[in-house]
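What follows is a single chain, given as structure tokens, in the form predicted on its own.
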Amino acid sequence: MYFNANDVTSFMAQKEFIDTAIVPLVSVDLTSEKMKQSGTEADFLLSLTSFIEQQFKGRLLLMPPFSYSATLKDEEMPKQLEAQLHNAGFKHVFFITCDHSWTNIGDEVNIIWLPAIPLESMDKGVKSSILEDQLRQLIPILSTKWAQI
């Protein structure tokens, strides 16, 4: 499910069933050294989490990227928006990003860090033969979080 009128009216709906929300993390860099680095990155992370949404379509609610710059960036911004979707009712919250930086914030928050892989000159097959091996490297780590509760 994603955030969106619809998706938002199924999910109060079926909030016992739908325990999970995903938050992409997503780091913009506006200088020129850095911006295609930045866009494949986002590009990477959005797919990644887009194809989540679907294969586990009614466990969990996809949540509007959380972008940022390096000069916006708050390490508390995390522990707070876990501490509003634990409110609406998410019992795990996991945030998904390509910068490693966010690794340092300590193990109060679910941070599943990936290196962004350039997805932007694949043919659709490709592409998609690489989101299905990610999601096969993150679902023992969303299976483990998911058995603590």
Contents of the next structure:
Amino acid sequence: MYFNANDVTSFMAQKEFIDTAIVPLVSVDLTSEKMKQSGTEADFLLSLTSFIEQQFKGRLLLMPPFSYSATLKDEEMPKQLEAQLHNAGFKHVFFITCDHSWTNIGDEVNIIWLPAIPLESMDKGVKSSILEDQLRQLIPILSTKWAQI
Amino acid sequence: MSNNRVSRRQFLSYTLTGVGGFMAAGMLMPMVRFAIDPVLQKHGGGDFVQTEHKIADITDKPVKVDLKFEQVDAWYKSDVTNVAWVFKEGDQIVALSPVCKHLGCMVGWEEDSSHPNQFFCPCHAGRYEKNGKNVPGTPPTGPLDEYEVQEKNGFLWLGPTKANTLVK
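Switch from the form predicted on its own, shown above, to the form predicted together with its partner chain and output its structure.
Next comes the full complex, and the chain you just saw is listed first.
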């Protein structure tokens, strides 16, 4: 489910089934050396999270991406967000990011870190097979959490 | 020749009838078009999309077939890839939609090792038999949808989805 009016309505009606929230954490770097890399990361993360949404539509809510620049970055943000999502009824909250520094707080919240793959130069077929491979790596992470209840 | 001559009166009445006829037709045509408009409308949803899968390659084991088309959402164009599970049932080719009837996840074929020969939904362990019939006691409430199927030049073409016709 996406965070839009229609999907949120069905989330409200089916709360016992939709127990997982996915939050993309997107770093926005505006320095001229890093800007392109930052764009690649954002593109990859958004493509991958929409693909996850398509596969597991009925089990998870994909939150809008939380974006930050280097100075706005705050370690408290994911922790507080997780607490609020738990209050809203989500049993599992996953943060998914290409920014390696979040793995510091990996003990406290579920951080899934993935290296960004530059998708911009690929044609559609290659792109979707890459995303499928990435998803296949994520499925065990999700299903072990789901199996724990 | 001379007794068939057209008089001035006849000439004028012929011309006026002709011109009047054109004017009347010009007014009536749009009205008629409006009146029968639903008949003239094109059915955009009925388009078939070619897949890269050959009819001859289809066996009785379900395989995943990609279905790519361009979707226009207001002014935003995007390429959408849908998936179908295609197999042969006797002589008939069946293409089932992978969208779970529970909450819309993607089901897979034989993904759960304890239930072979069934479609499995990873989200809430919904199961379907090979013909798309939902297994009672699992969350889905109806059978999987079916794509309309066509064969052209040996390739499989898939159309819009319809309610499952295999489940009795």
